[in-house]
Structure formats: C-alpha cells, structure tokens
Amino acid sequence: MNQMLKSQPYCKNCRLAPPTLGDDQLQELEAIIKPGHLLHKGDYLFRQGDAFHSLYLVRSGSLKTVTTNEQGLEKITGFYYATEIFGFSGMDEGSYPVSAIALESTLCSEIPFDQLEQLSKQIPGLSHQLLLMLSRKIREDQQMKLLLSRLNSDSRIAAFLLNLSAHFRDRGFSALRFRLSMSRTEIGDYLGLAVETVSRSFTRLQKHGLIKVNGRETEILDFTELCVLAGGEVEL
C-alpha cells in the first residue's frame, strides 16, 4: 500500500529547523529524516493504537486524524497539511491515540522520535523549537474549542477557511484561492456540524458575496468580512 521514495532535503521549509540552524547542522537533521511514504487516498499512514516511535512530515498533499471510540464512533481531530510536523500525541503513553489517513495523493516523511531526542542534545536551538511547535498545537486545541463553543455554523465556516488561508499564505502560496482537500462531510464533523448545514453556511456565504465557491475550488472574495465573520479569528 505504501511506497517508499528517496529523502529529498526539505527541512528549511518546515517547522522544525532553528532559525538559526548552520548548513552542517541542517545536513545532521535531514539525515534522519527517512525516505518519504507515498500514500493514495484513504490510505492510513498509522493507526489509533499503532506504538508512537516517530513523528511525521508532510511533504506533499494532505492528511487528517480520526479518532474512534469505543462504540465504533470515528471523530476528524484535525487536518494536516504540506510542511507541518504530527504525531505528537502519541509522546504520552507510547500509542498514537488516532489514526492518521491520506486525504489525497500525500508524501510524508518519518522522523524517528529516539533519533530526534538525541539529535537535539546537539543542535542548540532544536529542542526549544520542538516546544514551541507543542506550544503552537496546544493553543490551536484551545482555540479550537471555543471556535465551538461560541461560534455559529456560519462564523465556524469563516474560522476555518481562515485558517487554510493563513496556511496557505504562510507557505508561499495564495492566501485567496486553493483547494479544499477535504469533504463537506468532513468539515462537518471537524466544526461539529451536519454536512446539510456545512452546506447552507457555504451557499450564504457565497451569496453574500464573501467567497465563490466551484466544488472544492474556493476564493476568499472580502477577507475583512469574512474575518469579521469568524469574530477576527484568522488563525485555529
């Protein structure tokens, strides 16, 4: 299912090099990374249960993690996306407590954790940039839960096109126009909201002229209103 390709540098283009990284040093963390996962939709990279023992980078395409309850009940957790850094949740008790599956074509690469740890005894500055990324998905959680808790089905579509536009735009690409990757269906259960209702909050924010949607293609159309929407939260 999963096909392993050749390591290519990338690492100054994701989260988890310093700043202030040296070219050497550089070298000494994509050494580590190893060869890339090429993933086809609805494959699963790990899943809930599966011994943590790496984390991993996306290098391409985009994923999401499911967790399941005990009743079969599965629940998006999150979206994950080109140059980010997951699976930190499995550090805790040594299991990924979801399951991480390609949303579309998706290139990851694997950083085993032991090697990382070690590594960053080495290279000042890895560890303190390893905390602020924990730092970074912490406050997205939190910021995450009152999205829900005080937003309506309209301002929670804002927040969240907001959020991939920020992505976008922090990653070179337009902050305007992309692609959703992933469902309606899917956006539902990640805001907590019915796929018929996902669907109405799209049509009014398109008809009041805030965005045009064509499928999955989306343009942001007035991004000031749309942040007023979303109660000025640009970023989950």
Second form
Number of protein chains: 2
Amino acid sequence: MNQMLKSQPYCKNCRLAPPTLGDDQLQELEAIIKPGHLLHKGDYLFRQGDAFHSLYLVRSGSLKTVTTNEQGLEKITGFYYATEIFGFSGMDEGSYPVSAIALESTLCSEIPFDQLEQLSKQIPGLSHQLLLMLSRKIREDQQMKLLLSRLNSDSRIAAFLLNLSAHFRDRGFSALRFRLSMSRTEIGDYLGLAVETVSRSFTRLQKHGLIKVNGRETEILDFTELCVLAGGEVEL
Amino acid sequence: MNQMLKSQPYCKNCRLAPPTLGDDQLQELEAIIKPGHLLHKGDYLFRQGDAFHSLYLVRSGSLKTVTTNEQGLEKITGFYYATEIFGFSGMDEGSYPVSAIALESTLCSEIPFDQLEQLSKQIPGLSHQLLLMLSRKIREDQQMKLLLSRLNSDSRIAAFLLNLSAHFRDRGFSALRFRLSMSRTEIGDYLGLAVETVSRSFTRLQKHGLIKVNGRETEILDFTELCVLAGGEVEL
DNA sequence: CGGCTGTTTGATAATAATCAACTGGCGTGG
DNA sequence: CCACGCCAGTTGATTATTATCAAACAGCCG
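Can you switch from the form predicted on its own and show the form predicted in complex with the DNA instead?
Up next: the whole complex, starting with the chain shown before.
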C-alpha cells in the first residue's frame, strides 16, 4: 500500500483510538474523519449556538473556545493544540455553548459525531475511550476551578506555563522554550486576571529568574521552582 | 407484578435511562444497580485515590466531593442531591481524584461501571445517554469557571442559590423556600470565598430584600432581581 | 452548665482591578 | 520612504474587593 497515505494517521496519538486497535479498525476510524478546515488567525470554526454535529481534532496550529453569557460577559474556556480533540460541551444541548476561534493558521479535522457513535458500536473500546476523554476533561476542569478560586496571579501564570510546557513536551517539542500563540489579554481572560496583572506576573517571574520572556517567546529557567509556585502555598 | 417494587424505580428520572427505554430494559438497567450505602453526616462514600469501580446515584440526602492537591489545598468541587449521578471524574485515571462525603443522612446506589458498559452494548441509546451526562457536566463546569473568574461575592451567592432553587424545583420541592444542607464554610469553599465573605453576602442580600435567611433556612423573595444579580454586570 | 462548632460582625491588610500614560512594532497610506 | 495610527504590552498610581485577624454570639449536645 501507499506508505504516504499511512504516514500521517490522524488518530494514532489522539487518545480516541483504543490502545489495542488493529490497523483495519484504525482505518475505519480514520475513514469517517474529514480532513478539511484550514483556518487563519481569528477565523471561526463554529459559533456559540451553532448546531452540534461534530467533534474536532486539531491537526496543527491552535484555537481558543470562548463563551458569552446572557449578560455579555466573555470568557475563554480553553486553548487547544495539535492532537487535541474538542467540542464535547456541545453534545448535551445539541448546540455548542462556545465559539471556536483560531489563534494562528490552523488545520482542523472534523469527526462527525453520529458516525463516530455508529462506529463505536463496531469497534470495541471506542466508546470507552470516548468516555475516558470526557472524564479527563472533567478532571482538568476541576484543577482549573481550584486554580481560579485559590491561586494568586503568579501561581496561576506558573501553572499555565507548566501546562503548556507539558503539552509541548508530549508533542515532541521543547518543554523549556516555546512560543505562546495567545495574547496577554487572552491569557488573562482564560486565567481570570486583568491584562495588566498578567503582564506584571510575567515581569515578576522573570525578575526572580524563573522564566525569561521576550514578547511571546518564553523560556523556563527554573522548572522546579515554577512547580512549587504553581502548587500554591508559596509566594515569590 | 408487585406494584411496590416498581413504585420507586431508581433510574426513571436519573437521566441515565434513554427517554425511549422500554420497561424490560429499564429493569435490566436497574438490575445492575446496587441499592446499598446508607451514609451519615460526615461519612465517606469513597476517598480520593480509591480505585474507580462505580458511578453513584444519590437516592436521598446530599453529598459533597472534595479534592486535595499535592500541597494540601482543599476544594469542594461539587454538591450532589437526590437523582444526581456522580463519580465521572474517576474513570480516566482509574481512581477517584476526589473524596465523596455525606452532608446529612444520605442513601446512595452504586452503579458498577464495567456492568454499565457491558449493558450499554445491549441497550440502544444508553452509551449515548452516558456521553450526554458527561457533556452536561463539562458545560456546567464552564459556567462555574466563569462564575469563579468573573463574579463578585454577591453574584456568586445569588447564582449559587438560584442553582439550588432550580434543583429543588426539578425535584418537586419549593423553588423559593429550602434548607441548605451545607455550612457557610462549605459554600465558601465551593464558591472560592472566605466564610466571612459568604456570611456578609447573605446579610447584604437580605438587607436588600432579595432573600430571607435564618441559619440554613433560606427563602427567595425577589427571584427576578436575584437572576439579574447572578448574571453579573449589576451590583447591589 | 460548659464546651464545641458554626455564624456573624468589625477592623485591617493584601491582592488585583481599574484608570492612565507611555512604549515599541507593524502595516498602511500619503 | 516616512509619518501616522493602531494594537499589544508594560509600568505607575489609585481604588475596590476580598482575605485575614480578632472577637463576640447562638445553638446544640453531652
């Protein structure tokens, strides 16, 4: 068979495929995934209120999800990078409660949900895997709620950077040097802080030698100390 | 058949059973549910780190889930009332990331997860329903994150009371008068506020005629205004 | 009755939001 | 090509909100 076609499987590392999946079934799974959707910075993948049809897999680039409540309060609910799947919050009510917006040039694959559910009746472990992904998301949200209700600004920024660091590490990039794809405003929006507070925390972390920042270029200098700080119970 | 046995089906209103489910299948579903687990105030249903085996359905009473991070920071991640199912966050890692503790005398039914997954291969729509429940939880967590990062103390308390109110209404109790099963400390812990702040907000809401409080007995006097307040963008 | 816990209230301190000003980079249009 | 305007980011001053510390009080149970 054509090696090229198999060289970039969508789902090999996407947590959707059960670990024991055979090649045939992996192909079945990938067959329902629509490769499409090239987005540029600021483009919407879907908008809050749109009918829910699909989950999305980030192939490259990054996105944010934003929700606006009845009173017009906006909030970034998540950032998503390559290999991550998102859109889960739309299932329940049949429409997305968030908008998804590209932070840079981004490629997304679409996973039609009804086809995925059909397939999960045939591929053993697939629906289990789906549940695990949602469960994981719930656990991450718990961590986020703890961060929002308990940590001061420095600790929030530290936790945020460590989170990104782990993401990049898992994807084979440097865990210590990376480029942020979001603005300070977006970071603040995500972490529940004003822009100015985000900026000051970056400066403070830099002054103490924990990180080195130049615009969006970020370097972690003292990983251990950053971990301690991110845990709370310690201040700079 | 014995009317008594069917008079209190576990799952009729628990969102787990697909809406179209026939009586036979409802019985199958209920057959795997273990009725047991009577808890008294302060009793643990499970502890953080315990192996994940089951979801739990609250039959009567109420519980809280509490998580402790590595640094010893504690946080209440949720309150659960009759007809609610919880324990989802344990699936992913195979152990519960929270402890579940009864707030009062409480009866819980256990739903062994592997049996539930087995059954979901036979009962159409069951695994779909499971996904919907998780999706709903994720959406609720989003709202909670918005609350924690954007609302002031009064609005948080207002939102909290409205949330409880809706719960009681859905369960056939008064939406305007109810008894809180949690302490002020626990409310603060859940909402990311100090006890004193919770107390002051209750007092302030009462002074403005929105609610009437007497210890844990709570009455909503101005539902509309409470909604406005809970939305943010408005202050007392 | 006395000790415990949970709640309330007051005074003060700390943190982050807000308001304001300034900088540097970038793209556009004269 | 330069000037201008715009946006993102930073820094400073001030304000507001909430946490913290402290004290008093109520209810409950042994």
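Numbering follows the first chain given and starts at 1. Think of the rigid core as the biggest set of C-alphas that the two forms share within 1.5 Å after superposition. These numbers were taken from a predicted model, which means no experiment stands behind them.
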Practice problem: Once the core is aligned, please say if the CA of residue 149 is shifted by at least 2 angstroms between these two forms. | Solution: no
